[in-house]
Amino acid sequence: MKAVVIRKHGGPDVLSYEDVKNPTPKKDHVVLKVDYCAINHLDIWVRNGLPRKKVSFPHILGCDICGTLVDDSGSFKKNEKVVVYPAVESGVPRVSYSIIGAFGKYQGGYAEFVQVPQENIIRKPPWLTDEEACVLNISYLTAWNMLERSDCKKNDTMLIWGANSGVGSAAILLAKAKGIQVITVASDIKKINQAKKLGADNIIDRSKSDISSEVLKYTKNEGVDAVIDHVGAKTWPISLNVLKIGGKMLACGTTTGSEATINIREFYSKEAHIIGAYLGTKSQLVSLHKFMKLKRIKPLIDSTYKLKDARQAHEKMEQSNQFGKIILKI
């Protein structure tokens, strides 16, 4: 089958298309055509190499899949669609669970086959095209997973950085449909006009404005009820600074860098929570699917490559040139 291979860590031209064998069938393991398979920054940070994390070389990237079953499987038949739920045992003590196609044993969907286990897999839902089915199962996920955390109400204020992401654009288009009154930040024109498109009721040019005191003259000095942060060490200071009293701030992501300092004094005197979020279970993945299609939300896709494109798509979202989320078509 043709793949997109890493046989090192490094930038996007460790990006090899080539031919690998098919995954061999497993017991209590599918394996699935791959039809879409969404891009995500936990595929850079694969590539990339993280401190303490391994993986086993050559190894398949991609995590958001939408794909047709090649056999019968309990009570799912062959040729039927289904996405992948991603999270599986870690075997790590104290971390959650590890990420098909991410650090650990799977390999993953830049690939016209893949292998998971059975109980990972759900019915595309129907409502839903195969590319847009592909890319729910990471940010979507994490973003539906982190506005339950948060426990906002219809007219709370929450602060979602980068407006363009796909944890962003999600969050953005999640949170509008439950009411709450979401403030973001762009960095230019584009992206600005992009945001009033998803309903964001306030944005913020980060290039032209200073961001925590633009929130505070926003929510009459009071401050946000949550934030939602995937951008990490340049912006955990400016989010705790932002949330009002027993605020939440939300985090996911470590775009900027994983090391963070923050005025702990400042954190506990407004009596703060700060909560983590890796992904989200399996049932809220299908609760997400069940409240798209009541408020009839569909996600925003940026763009499609071919799989052998992957270095190109890559480079795009590095360059955080997407507005939405960007796909790779196998």
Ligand SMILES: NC(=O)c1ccc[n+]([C@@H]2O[C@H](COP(=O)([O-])OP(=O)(O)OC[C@H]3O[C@@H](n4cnc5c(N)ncnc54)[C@H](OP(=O)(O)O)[C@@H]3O)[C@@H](O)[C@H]2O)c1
Contents of the next structure:
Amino acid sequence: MKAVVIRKHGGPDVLSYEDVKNPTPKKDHVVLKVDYCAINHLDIWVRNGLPRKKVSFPHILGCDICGTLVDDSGSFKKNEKVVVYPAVESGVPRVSYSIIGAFGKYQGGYAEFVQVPQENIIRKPPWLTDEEACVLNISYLTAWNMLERSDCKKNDTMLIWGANSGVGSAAILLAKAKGIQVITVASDIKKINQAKKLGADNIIDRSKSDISSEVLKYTKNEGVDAVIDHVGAKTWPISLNVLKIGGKMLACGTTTGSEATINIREFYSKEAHIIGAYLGTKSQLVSLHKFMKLKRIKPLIDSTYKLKDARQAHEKMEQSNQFGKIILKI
Ligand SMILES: NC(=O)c1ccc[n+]([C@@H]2O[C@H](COP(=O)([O-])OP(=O)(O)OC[C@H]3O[C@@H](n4cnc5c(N)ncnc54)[C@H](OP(=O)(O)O)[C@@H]3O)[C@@H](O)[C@H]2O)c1
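Next block, the form predicted in complex with this ligand, ref. the form predicted on its own:
Time for the whole complex; same chain goes first.
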């Protein structure tokens, strides 16, 4: 089969389009013909490599998969369309789980076929196209998990970093559907206009404005009920600073680094909560599908690349040149 393989860690040039062996069916696993695989920032972490995180080479990236079943399996029939819940038990003490196509033992979806545990497949929601369904398993699921755990209700206020990112654009769409007042951050006029179209109430241009002062201005000096922070080291101090008393900071990412300096006194004196989010559960993925159907939400897709052009897709994400999800058509 055709696949995009990495044989070592490095830049986009380590992504190699080649012929590899098809997966051999294993007990309690299913093989899917991959139709679409979305790109996530996680793919860049895996491609680059992270300290103490192992990959056995050659490795196939890709954890956001929509595909077609090659054979009957349990109540699923051959040729049924499914999506893949990407988390599997890590087997490592105190580490919740590993992710298919990322660090861990499973090859991913930058390939014509992929093998995944039977228990990880979910029927593709029929109200979504294959392209739309493939983007929900990582960034949308994590955004949904953070929204649920924020306990934010209609008219509560939320700061969402990175309007154009997978996680940020997902969080904006889902938060607006819950009636939350959304303040978001973007870095140029094109992204600001797209964030407006997505429904954000206030957009801060991070290339020009002091973000803390802007958030305080929009919240009449009170601060926000919650912040969704996937950016990490550079934004944590601001995220904590703009929280109101008792506010919640939901953290899932470290795009700008994993070691932040925060003001601990500020944190405890405002009785803030810092909540970590690692994907979400399989039942949360199902509840996300239902919520999106109920609220008629379509995920935002930026662009679609052919599998052989995975390098260009990675480059686009690394330049933060997207608004919404980048996907591969297999
Ligand atoms: N914990 C989990 O389960 C989980 C799940 C999904 C994602 N994540 C993590 O969440 C992060 C986002 O993932 P993604 O796929 O959505 O990434 P992405 O689409 O590549 O987006 C990256 C975002 O970071 C923003 N950014 C970069 N530098 C910034 C800075 N100095 N200040 C403010 N914003 C900055 C970019 O905004 P500009 O365009 O304005 O630069 C862009 O919006 C990644 O670190 C990913 O690994 C974690």
